[in-house]
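Read the single chain below, which is given as structure tokens and is the form predicted alone.
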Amino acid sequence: MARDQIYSAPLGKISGFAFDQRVVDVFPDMIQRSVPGYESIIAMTGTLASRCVAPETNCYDLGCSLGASTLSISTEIPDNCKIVAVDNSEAMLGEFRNILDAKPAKQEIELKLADIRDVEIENASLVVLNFTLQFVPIEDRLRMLKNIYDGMVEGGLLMVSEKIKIVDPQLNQIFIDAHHEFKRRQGYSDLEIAQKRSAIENVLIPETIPEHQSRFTEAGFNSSSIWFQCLNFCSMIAIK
């Protein structure tokens, strides 16, 4: 696993964060050292899939990156299901294709290069948005969730994992500071933390848990719940 050193040297101009080849090359290290609880969320994605995915239905991994969620789901669902893994980064999908070529899955896995806002959802018993909704413009999020809802079967499960904003400003700052300390303990320098924050602050737009849950309801979902939280990162599920 290549080590993330993208922001280790001073940068004169910091461009907006993008999932380009530089990020693809270090992505597993980057996300594990940046998101507390990431491995637990990925493992539980498969466990929750085993509880809700019906035979001959589809699963969607929207914003699949290198396919960690897809592969977790694949180990737990019937062989006659199909997984559609979607990303708008050609570099990400290219590397994911190499991973699948080296170790094929039991199910059909379709890799789709597309904007996740435009994907047609069909016969879905599971839709996963693991750390991807936060990159969708806020004004497009409800429309996208309604599109997902319309394409799901009754009893289908939506999983949304996100970096979140805490309602109380004081608690929000405590969690932000604790997250930065987490990253320091994973080997990131203060320079790396600061430059990454500058690159991502206008690209990743977090919202509060009540905002997410209100949107789930407005999109049509019957109920929703948080099932995991560590500092300012959480994962939620919603049921059709």
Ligand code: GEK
Contents of the next structure:
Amino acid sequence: MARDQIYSAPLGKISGFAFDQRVVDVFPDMIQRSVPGYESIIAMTGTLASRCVAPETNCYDLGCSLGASTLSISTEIPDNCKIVAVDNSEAMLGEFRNILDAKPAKQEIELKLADIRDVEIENASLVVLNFTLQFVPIEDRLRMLKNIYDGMVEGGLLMVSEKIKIVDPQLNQIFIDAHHEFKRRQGYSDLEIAQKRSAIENVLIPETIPEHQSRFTEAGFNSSSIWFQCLNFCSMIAIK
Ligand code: GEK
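Shown: the form predicted alone; wanted: the form predicted together with this ligand:
Starting with the chain above, the whole complex follows.
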């Protein structure tokens, strides 16, 4: 796996983070060394799918990147289900296509180059937003969740994993500091941590757990729960 060194040398001007070919080339290493609990969340995405995906329904992996969630789901659901994997990065989807060509899945997997805000959701028993909602402008998040809700079957499951903001500012700072320490221990230098932070600052907008929970309710979901949290990273599920 190629090592992420994108921010290792001093950069004069730090431009906004983009999911381009440079990121694609190191993506598995980058996300594993940046998101505490990432591997557990991906594995559990499949486990949850095994319990909630009904035959002849669709699963959506919104912001699929290289398809880690899609592949985890695919091993756990009936063959007659379809997975729609959506991303608006051509580079990401191109590489995910290569991965699938090398090892085809047993279900139909549709790769869609599109904005997740515009995707039509239909007959969905599982919709996964693993670390993607955080990149959607806040003012568009409710409309998008309502659209997802409308396309889900009764009892369908929405999974949302996010970097979060903690309500209490003091705790929030403790978690941010501990996350940076986690990254240091994963081999990132202080310069890499600082430069990545500047690049992502205006691109990834975290919200608090209560903000997420009240949006689930407003979008129509019956109930929601946190099932995983490590520092300022959290995964929630909501049921239609
Ligand atoms: C994983 N889920 O491995 N429309 C479509 N795609 C988008 C949009 C949008 N509006 N905004 C961002 N993306 C994956 C990881 S990464 C998380 C998801 C991260 C896509 C973007 O191109 C990228 O591939 C993905 O969402 C976010 O579990 O890098 O922190």
